[in-house]
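Below, in structure tokens: the form predicted on its own, a single chain.
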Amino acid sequence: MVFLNGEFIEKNQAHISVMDRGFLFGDGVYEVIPVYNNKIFRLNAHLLRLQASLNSIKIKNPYNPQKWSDILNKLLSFCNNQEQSIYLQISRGVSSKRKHSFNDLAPTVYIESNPLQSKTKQALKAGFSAITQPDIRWHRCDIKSTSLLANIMYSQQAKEKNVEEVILYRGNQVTEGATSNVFIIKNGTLFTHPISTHILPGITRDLVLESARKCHIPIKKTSFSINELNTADELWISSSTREIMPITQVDGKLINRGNIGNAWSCVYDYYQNLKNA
């Protein structure tokens, strides 16, 4: 069961128009949002930064918060597992003709949730493979857009590579992964790049430094290179699905020997009280 345009409708029965803006221009924002025990973790966390993306593009929200959740709740209503994956979609909806420009149009809005499979800590201590590639994503990556074709090359590549991410870098300072939030640690403080138009502000970025917090690491929310990156003590990677992820090998050579760190391990432990709470 799917929600699309105001109904709830068997998925191959869902059906949009070939001149929806979102088909023919990828005109549109999304959002993936995870459910643990039956509840929608940090929704308004989500919907806040739904909002600023709606704001960027100039498309007017469809639903308050309240009727989201309403909303988001019947459709968990069909589920049977208790652990989900929410995917939110809304593009700027049917026009006329193909044109770049656009006029006033009433929003086409789609959710599906698919059953969420997190992994244990203890295959998480296994540790996870990454390479590196150039940043060369439009300079709006603030925006949670579904013009992911730069993201979707990289990961192919990470997939015929057979690595967890792609970790991209503009200049020589690491922006953020294809599909991910990037962090290491050095000499016991988390670095992770600063909020900019050259990453998404990540709701588990936010949970991971307020874990961090919890652990009592020093933050410093700055830019690093990809030297300090092949030579940090720790690098995680984040994500709604992956959650905290310990990345232990980079282009081929081992981060830290290979080795996961104590912080990751408490950082993870905090983490998974969060979602519990």
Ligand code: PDD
Second form
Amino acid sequence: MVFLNGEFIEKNQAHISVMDRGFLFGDGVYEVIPVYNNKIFRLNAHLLRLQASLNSIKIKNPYNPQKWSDILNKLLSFCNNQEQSIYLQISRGVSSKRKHSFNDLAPTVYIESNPLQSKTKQALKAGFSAITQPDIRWHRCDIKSTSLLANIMYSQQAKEKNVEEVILYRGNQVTEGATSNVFIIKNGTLFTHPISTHILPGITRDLVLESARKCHIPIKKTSFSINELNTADELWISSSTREIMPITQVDGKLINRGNIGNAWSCVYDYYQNLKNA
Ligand code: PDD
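Complement to the form predicted on its own: the form predicted together with N-(5'-phosphopyridoxyl)-D-alanine (PDD):
Next comes the full complex, and the chain you just saw is listed first.
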């Protein structure tokens, strides 16, 4: 079952108009929200970010937080798996003419949920590879927009090169991954790009920082260079579907000789506690 504009229906019965601005322009925003033990994880934080995205592009939020929670929980009641990944998107709606500017429209709301298979700690300890690329995206990466052409191009490159992620840089400063936030550990301190219009304010990013504090790891929300990334003691990426992944190889070169660090292990464990709390 999926949710479309107020109704729970079979996915193959869900249709939208070709005049939907989500289809014509990618004029919409979205959220990806994990569910653990049948509980929606950090729903409020996701709803706050959704509201910020909607405000930025002047779409009125069709529902209040309680209504969102009711809709999402009802959708989950149709799912068997206890671990899910909810995909929720709101487009500006259907207009009569294809015109870039817009009038007030009734937004199109689409939600689906799919089983989520978290990787075990043992599997994550194998380490993952990434490549680096200049960040060609626009200057409003803080909006979780469904217009994802650049991110799609990077992710396809990652697939073709058989790596987990593409890590992006502006000038020589690392911003984030194509679909994740990026962290390094250098001499015991955790560095990650500060919140700005050049990154998505990841919900998992906040949880990584919360876990790092519990592990008594000093945190610097300052950007770091590609050179600092290459010589880091540890390198991680985070997202709602991947949690916290150690990256041990970048552009074919090993990070810290391919070793998984203690900081990751501690932060991973605290993150699991938060999930199961
Ligand atoms: N992507 N940065 C970008 C560009 C992202 O696309 C994502 C997540 C993140 C991490 O955000 P969060 O921790 O809130 O998931 C950072 C999702 C999972 C996606 O597009 O499917």
